[in-house]
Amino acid sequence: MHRRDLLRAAALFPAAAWLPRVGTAAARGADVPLPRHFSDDEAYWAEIRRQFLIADGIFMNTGTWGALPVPVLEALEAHMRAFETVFHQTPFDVHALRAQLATLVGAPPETLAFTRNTTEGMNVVARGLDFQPGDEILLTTQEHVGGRCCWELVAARHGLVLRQFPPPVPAPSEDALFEAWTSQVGPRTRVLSIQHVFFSTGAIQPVQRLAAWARERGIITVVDGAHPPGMLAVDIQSLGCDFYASSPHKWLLAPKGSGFLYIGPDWIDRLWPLIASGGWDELALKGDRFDHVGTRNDSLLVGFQASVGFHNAIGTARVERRCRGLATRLDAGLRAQPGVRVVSPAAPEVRSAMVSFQVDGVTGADVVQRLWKMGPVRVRLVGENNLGYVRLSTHVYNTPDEVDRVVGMIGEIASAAK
């Protein structure tokens, strides 16, 4: 019987004696069965493709949530159905999967912290941390809001200043962007909170640079990295920031409420936990501290584990090259489309697998519902702070000639508005 007839057979037969002894190399973090090929060809997507349940359209959304991998739904799936039969339940082990998380992002165990969702991370931290009034937030004015209300409200708490510039979009380069930070610092400048991906535009923030320039000034680095894990190679020590928020439910295809939050060596102690429960002040449980929120749906977290398995199936240099290379194309194919206003960058070196554009003449809202009906194609409205910009987003459930179709619809709306 194949893994799939015994999940299938396990809903079924929810109370049956084996079921606990049913698992996936999903479920377990392992490399989960993919087809196997020397080179990135379409035969090899084809069958990654087959790994979804994604039809009737063009999804290109995943900067909101991504699609879940049959191998993880079915992980997650099987593991509640083990659970819901109270005798047969299936253990599992939190520790594991902190382990495998810490491999894939580049960061100790014990700094990690599991949460919902990106926002959830970033309130952990600005509630947590210790502040004087007139100590000052910066970050820019084109903060998702899961990044930038937790700051409003310490500010209007605690007097703090909370203060926003404009950052260079498009963005011409990794310098400027740097400069565009390093010039609004001020004397009283405590945290700065950055996009690692800017939300809006997809541009790659020089979070590395930044850190560092901060540490020497004493300044706090938190990082809403909500995009990079599934999307880009990501070294959460190498940054050398202070906290970095993610929510895996976007691009590393996990379960929606899967989130993580690591809490840099220097702070892991002094942090103060957002929800207090057992063990709460006792530090030496480091990450775990965080963890303990009372009841939570262990079934997210296999679900989680069985992203990670999936992921390093298919392996994170692959995943990027494939996610950055139709993003390359989808670029060059709007840039050519008269009456197209591309705002993400041209610059390859901070262009991630998110794209952002304007019509001329047609509101984004428009363009939206019109690639909805021609399509179904499934975008994002960029529209907070009356941005009104179209974000598509590719991964590797997207093919060569979905992006060109849409390159396609979309020019034939540009040029309707002529």
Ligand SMILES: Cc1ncc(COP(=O)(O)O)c(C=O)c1O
Given for the second form:
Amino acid sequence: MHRRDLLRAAALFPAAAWLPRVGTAAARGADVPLPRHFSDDEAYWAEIRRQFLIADGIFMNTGTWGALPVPVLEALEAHMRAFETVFHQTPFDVHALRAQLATLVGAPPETLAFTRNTTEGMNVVARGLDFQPGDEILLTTQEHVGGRCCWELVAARHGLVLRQFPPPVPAPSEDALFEAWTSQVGPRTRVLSIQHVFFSTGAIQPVQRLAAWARERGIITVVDGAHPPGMLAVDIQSLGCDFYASSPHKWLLAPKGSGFLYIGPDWIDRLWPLIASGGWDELALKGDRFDHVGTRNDSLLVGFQASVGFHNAIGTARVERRCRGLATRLDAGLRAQPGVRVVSPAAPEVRSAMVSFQVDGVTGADVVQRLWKMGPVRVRLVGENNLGYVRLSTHVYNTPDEVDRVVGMIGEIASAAK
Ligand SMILES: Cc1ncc(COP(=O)(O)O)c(C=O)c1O
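Structure of the form predicted together with the ligand, please, following the form predicted alone?
Everything in the complex follows now, all chains and molecules, and the chain you saw is the first one.
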């Protein structure tokens, strides 16, 4: 085990530095066993898996929401208990969390604001920019409602044009995705609204190239980054986009209601806040200006901080290797099943930890139901725009054995349909 890993692991529970030592919840938190194996072997991952509350079945829907590690749940619970103990209301240092998150996602702390989720972050951006009638917003036909409806609203209100184009599916390469975007840009295009990772197929988009290309032409890039933090290494500054909205409650395994928004340095003093409260016009506050949204639940932020600690204790590179490694196994297994058509990219650099597929002669909804009955396996139907894909997500709590079992079940469903 490397010294850095040891330090990270040690940082997990002495997170107890911020845990108020009251009641049984905190005590239970300190009892949760730390991983003792530190190589990438299955024994290590089995210890990681034991940090979760896993009952029956196979959970492969992290793309919708992740499972909370027990230490995160304990931290949240302990803070809430302390806070609600009359007169013990424990303050929470939001700036410490901002700094930790900034390191994790590669952004200056003052460019980050806390939101509830990606939907809120995307709305803060769309509602906070100034537009002229006829300005065009470019996006694909495979956007999630959480990244699309904010544009529909401002388009309806301010006479903007939403231009949607079908992305290549399966995405053959980064180049193909880049060309799909750039060939659609017109003289009135003001914004590219780009999913970093498609919710529908898991394809990873070339955000860095697109942002650089757009910047040269004075076009704003708004990234719907619901998925990458906690799944892939993310360095927002080097991506060079103007805005990045995310939902750490998915892959970063933070409590539901944890979100963040990156507001690039060109915009931090110019974007109109969606919610105005004290300090809304104090530009010196930077990202904080967008956090004055009234009373909020600090216990969620404590949990968010614990999830950053949990992630760092494993290490971003190792998390990414595991999540994507399991997805590669899943992808290969599915491709070997007659009657199964994978719609996620075959190219490893474009494939994330979400794999989507269709089964010949069986609707996506039926596949989802059958998996639920057979497993139960919890997956996501991508029913939007009648796509009818079935999406599987692989995270650190999944195992190679689960992947193989799910592939076997899908093979059975496909062969029964012949
Ligand atoms: C690409 C994408 N954008 C936005 C969202 C909305 O996320 P949230 O509900 O956390 O706002 C999702 C949710 O699954 C998503 O996959």
